[in-house]
Amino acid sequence: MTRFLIHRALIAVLVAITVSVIGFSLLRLSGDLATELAGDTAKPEQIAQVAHLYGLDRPLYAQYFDWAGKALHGDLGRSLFSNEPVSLLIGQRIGVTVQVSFMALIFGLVISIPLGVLAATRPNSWVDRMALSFAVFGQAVPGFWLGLILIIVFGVMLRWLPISGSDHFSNFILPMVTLGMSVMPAFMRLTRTGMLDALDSDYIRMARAKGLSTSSILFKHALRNAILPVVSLTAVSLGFLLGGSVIVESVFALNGIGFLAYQSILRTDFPVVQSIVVFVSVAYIALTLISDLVNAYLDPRIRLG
């Protein structure tokens, strides 16, 4: 375990660098940022005094390298909007992706398991076919309109719930459902996948011929077996989460750093637009570690191959 621990911890590392090359050489060749930064009516040697201010005249893996040396340390640099610290705007604003992620996990998780259950549990009846139409109603459908919809429903016309802020629990159901709707297709259609396979196992036919009732075999023994994937999934998706707030957080108007990071892309403020792909990145990799290795203690067989 302790050498399959090490070759994930390697590769993740490798993987969180070649991220971050990626993400920083993409922002500067994406255009002449000290033209951005210095205005389209600004003269020559005004957008050279810009480029010597911000370090951009100097070589890429230059500019690379000081940045990456620093972030090592905390310091991320400072906005240009607001001249503040961007790892300050980044801790102001995690606690509310974390948390909009996290409810989107629990309500596609709450759905989704008990769905795939059921479906596994009536094949190609009814209940199956209408439960696999939700998985690709919700795998189909754009989060912005989703979200879009549900903010017209029940925002608007029925008023029941806010339609944007993050002071109460409230705001963030409509967040929650537009955002858990994109993972919910996944888990239950592995749910529903592994469930027909434990069904038709030899245990679960011993299971039967001793007499069993059936909420035991179904919840004791097969989902016993069936669930592995998705606990492996659900770390991986909630990566997913975090980076794909940025839509719903926008569309909802939450203060997290999906909304930041749209508000700093308007605003040209590259060096929060560039921390904020490396903090998502390195979230995600971290999150693909941790599945790993809870793929690695759940199945040996992962960790001896």
Contents of the next structure:
Amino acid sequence: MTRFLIHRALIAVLVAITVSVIGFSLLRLSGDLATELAGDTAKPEQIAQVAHLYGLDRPLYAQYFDWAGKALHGDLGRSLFSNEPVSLLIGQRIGVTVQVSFMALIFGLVISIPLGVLAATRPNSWVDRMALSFAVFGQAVPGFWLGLILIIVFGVMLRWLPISGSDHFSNFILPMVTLGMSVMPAFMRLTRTGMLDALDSDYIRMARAKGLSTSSILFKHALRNAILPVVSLTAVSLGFLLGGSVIVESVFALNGIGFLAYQSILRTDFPVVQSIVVFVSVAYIALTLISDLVNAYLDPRIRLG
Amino acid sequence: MTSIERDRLTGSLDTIPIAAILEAPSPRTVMRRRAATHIGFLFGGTVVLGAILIAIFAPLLTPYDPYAQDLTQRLIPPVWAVKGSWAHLLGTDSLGRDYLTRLMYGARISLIIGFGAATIAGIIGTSLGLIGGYFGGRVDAVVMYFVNVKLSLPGILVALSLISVFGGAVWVVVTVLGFLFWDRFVVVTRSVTQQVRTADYVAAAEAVGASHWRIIVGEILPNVMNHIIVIASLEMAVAILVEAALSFLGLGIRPPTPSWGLMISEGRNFMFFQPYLVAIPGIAIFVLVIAINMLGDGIRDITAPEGRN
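Form predicted on its own done; form predicted together with the partner chain now:
What follows is the entire complex, opening with the chain shown before.
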């Protein structure tokens, strides 16, 4: 177990370092950041001055170590656009992104798990077909388009919900549905296959033979085993949602880090962009590490092996 | 239970009459039979084929130019609306361009992006998966490390940043998306390779002194091919969705090129009064993506070995 833990954590650290290098070099690849910052009409001396001011004339590796060293102490630099510290900008907005991601995740789980269980108990019935069609729909519908359609229907035609902003709970309902639809299909399919496998197993046949009630068989015995992969997918999905909320945030004008990243990309505000990319990646790495550890703890084959 | 049935169950060929073996339909016949009755495959295949034909022959199918603006013909609603006109079946956009024409030319962008990105991703992912699965050990650890790094990066953000740096040309978008979606190819190719690696025919090839390259290309790749096609269809669908999202955000295909995502983005300013501008391209994306997914699932079902579903 200890060896597994150390091995897993070591890989996570290595991956995190690589990701930080990639995130750091992402916008610097263009090579003419200084030109872009100085503006189209700038003279070569001015460009050189700008390059020197932001340290862009130093070798890339020196720039990286400088940035990484400061980042480890929580200093992510300052925005080129507003000159505010990047950590402050992220701190102000992360709440919105986390809230919408969690709500979408819960929405996805609440819909997909009962649907997956129901579908698995009656394979090839109309319930099963409906559940699968629903998953196919969720997989194929463009998220940003679904968001716009929901705005047209519920915001404009029915006037039930606000169409933008992030002050009130009701602002989050449409983004939650939009984003939740993107994770729902995977959860539903995984629950369904897990339940189908579990219901076909010897221990369920045993439980049936003992005369246990259907609900006890379904929820206490089968679902408990079927849910394990869903648990690890949940952690992965949360990381995915944190990074994937950029589209939903810009459709609904939610002021989260996705929207901040999008705006910063448009204005080549590279300190902000690289920080958000690395921040989201590290969050993902941490979440998958935690989910692996939880899984290892829950599954004696890994824990003791 | 007859002796033949029993022997089939136990896998023994000894007592199965030669005639029974000879009469069994060939794999090709089985596949053709399955294909003819697989509704998803037929539907998906028809729609995808239709989209490809429309994309190729768009100039012949419509009298309009997708770029031609006509400010006297702005925002005409589709033909089924009260003020609709038969001259523009799906109406016109805010610059007076025929919407159906732009939709047909837009199919070109989606299909090129989908095919191109899936091909690039397939080549990268399959190569890594074959190498990792075949050589195992440290090589495999390095491959999985690449996959971990790739999975940890927020794909959409990375794509947005790269396209903002390199511009929104179609080949840039194709390449960026190709470099984003190779992980699933690796995971599947690698696990199939690991299974096939220990097969007798691989051992036989090794015994006659075949090189690693020959074994990988000649013995293992054919076994992986079915899986690759299925994943390629999935990733093609995802690439089409992501291109639409990137173009919608203004960091994908650039105007005035008719990309479906871009059309939604341009229609967004008018969506409260002319919702069809947003609805129509979205439905087009949805239908194409569903068709590609159904086609992929169909190919998987049809090519699956006997008795497996």
